[in-house]
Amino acid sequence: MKVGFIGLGLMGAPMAANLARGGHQLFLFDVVRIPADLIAAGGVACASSGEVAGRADVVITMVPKTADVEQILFSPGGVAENLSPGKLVIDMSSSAPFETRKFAERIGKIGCEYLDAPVSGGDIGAREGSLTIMVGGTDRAFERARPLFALMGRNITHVGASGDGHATKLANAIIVGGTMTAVAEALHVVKLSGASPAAVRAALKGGFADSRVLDLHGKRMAERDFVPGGPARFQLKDMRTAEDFAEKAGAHLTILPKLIEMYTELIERQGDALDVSAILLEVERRTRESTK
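Write the structure of the given chain, one chain only, in the form predicted on its own.
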């Protein structure tokens, strides 16, 4: 396929690279830079998102926020103005579900299809093509995009209509944030007791406490490796979007506000260039503060 890819950061670049290795022609745009390896693999650098939409049959966006998606799609000279009927737009960012449904309606009026297909799995999953992909949209659009998804992920689920993919990603953000903090607190308390966090993590694997978070991020915590695979600022952004979504949906949540408070304080004190597993630092800080 002729595939446009807009947003070539920590996640987008390796996802696009997997599409190139799968034999697809890529048309590329990013506001910062287009990685040289994607050009070497045959990708075509474009001057704007509008040019991408004009040259590709499928346009993928992978950018930080809902507002960025809206700007790319509907700003003057952007994607929507350069689409022709029959094309497919796939938003693989983490966006707000209710706004996504409006985007899908506007793209549909042009005669094009729209999927929301956010991902989970971090930079490792993006490089390995092992992402979890949660898709909202029509059956027809999903089947059309399935060969592309198969190059980027392993667990690919069509969860429902437009917006449902992003709703699933927000559920993911709540679970990951809660599990990440629980793992941090667990490894922190065992360290204070004199046990080895690495040994405790190994002992817990395979039991009911086991999870992908314990496996990958528990290892980071035990080794105190907080160079980002998945930046803490992205986790906070997704949880704030989830909180807004919950409010609009009429849900009262108790755990999520506490998680947002902790990640906000982590970033305010430690900066935004740390991995999501650095929540351990905030857990440790709170212990120090409580014992003063």
Given for the second form:
Protein chains: 2
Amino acid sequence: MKVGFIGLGLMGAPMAANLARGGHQLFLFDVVRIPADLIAAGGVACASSGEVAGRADVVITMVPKTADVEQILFSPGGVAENLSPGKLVIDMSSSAPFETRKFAERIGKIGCEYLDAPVSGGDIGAREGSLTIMVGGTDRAFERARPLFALMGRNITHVGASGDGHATKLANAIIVGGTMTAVAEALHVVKLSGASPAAVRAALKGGFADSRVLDLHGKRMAERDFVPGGPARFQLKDMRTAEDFAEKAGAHLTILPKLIEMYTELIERQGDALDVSAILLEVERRTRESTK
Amino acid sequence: MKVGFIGLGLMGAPMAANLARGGHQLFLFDVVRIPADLIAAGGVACASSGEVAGRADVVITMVPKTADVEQILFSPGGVAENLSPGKLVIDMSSSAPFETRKFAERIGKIGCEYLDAPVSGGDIGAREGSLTIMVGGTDRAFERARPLFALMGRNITHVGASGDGHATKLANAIIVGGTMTAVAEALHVVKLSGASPAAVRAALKGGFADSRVLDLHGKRMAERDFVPGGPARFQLKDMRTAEDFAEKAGAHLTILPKLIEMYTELIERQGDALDVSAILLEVERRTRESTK
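Starting from the form predicted on its own above, please write out the structure of the form predicted in complex with another copy of the chain.
Next comes the full complex, this chain leading.
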């Protein structure tokens, strides 16, 4: 297949490499640089998003923000202006669901299909081709994209209609943030009481409190290993998108705003180079602050 | 072994029945009633906690609150007055860790051993003998009690010193409450946005957001099945004990007080007969309230 890939950063570059290894002809664009190994693997460097859209049949975007997606798609000389009917656009970024539905509608009007297909699993999952991919859009578009998803990910779910893939990614962010912070508060208290966080974590495994977060990040907290992994700043970015999504959906949440407040303060004080599990440091700081 | 069992309610009765099936001679007391099937199985009905302590070598308590444990142990005519040196007391209730350490010290002074060994797994786990048991106390006391624990539970961990078993149970309550409420907020938003909570839950399985709570209680939320299961009032009780524990440990928590506030309002409005996953109803109420 002729596949365009726009956004070749930490996630996009290894995802594109897996498509190239699967035998697909790549058309590549990034505002910073196009990795040499993708060119060496037969990829074609393009001068703009518009050129990618003109030459490829399927166009994938993997960029930081919803506003970046909008610009790539709809700015003058961008993707939309250069698509011809029958092509497929797949946004694999973590974008906002309601905006995504509007993008899909505009792309639909020019006779093309649109999928939202955000991922989780981090740069390790991107390199290993083991990402979780959550897809929103029509059955037809999903079936068309499936062979590409299979090269990039392992746990691939067609969740529902347009926007539902991005909604799932934001649900993921809320749940991971809430679980992470509860684990941090629990291990903080047991440590202050004189118990061993590592022993408590081990005792909870297999019970109702068990989770991937307790397993992977509880271990990091017990060992105080906060080198990412999945950076706290990505967690915060996704939770902020989730908060905006919740507001537009008409929901009034209690826990999510507290999580955003805590992660914001963590990054303000500790910088943005720490793992998502470093929320333990903010939990500890709040205790110190309260006893001043 | 001659085993005393004080507190024969929803949890204690089936736990004692498993000890009887294991061939142990039971001495039984409860302030309400002693179940007939335990007497039929050879158990001896005692007239007081003190009588249990005088006749059994190991005395187990399984009662609602820390204050109940204190009363059973130390009131006039209670357990402590009737113990002779060398006996073992095991508190399997969900009690407060710091108070437990004091109880253990007082029991130690009369030449007896003390373990805290709270459980999770609910009345189903109690009946099936599949409870998770989290134990605090000395190695020697743990080894002595292990054959009894093996009849009542499956996942049995010696976490650490006296009080650490109860600390683990409270960590469990914080993590379960936080994960539950985050799952409820996430599924609430996706539903309002038009996506399917059941499909989103299914898509998140296997990823970083996966947990026992998402699996069991996320399914209940998607199906709106709030018949317990594990009642919300037990979750609230344990979280309140955890809050008191956190305060005594010197921790200043952010998320736990919000969880307690939400569960308190849930039970005030919906009664105390719902499952712990019914926190979704309180999440939904807060949205309705905000748009009035």
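What you see is a predicted model, and the numbers here were worked out from it, not measured in a lab. The term rigid core refers to the most C-alpha atoms you can superpose between the two forms while keeping them within 1.5 Å. Numbering follows the first chain given and starts at 1.
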Treating the chain as two rigid parts, note the angle in degrees by which the smaller turns against the larger between these two forms. 12
Cα displacement of Leu281 between these two forms, core-superposed (Å): 3.6
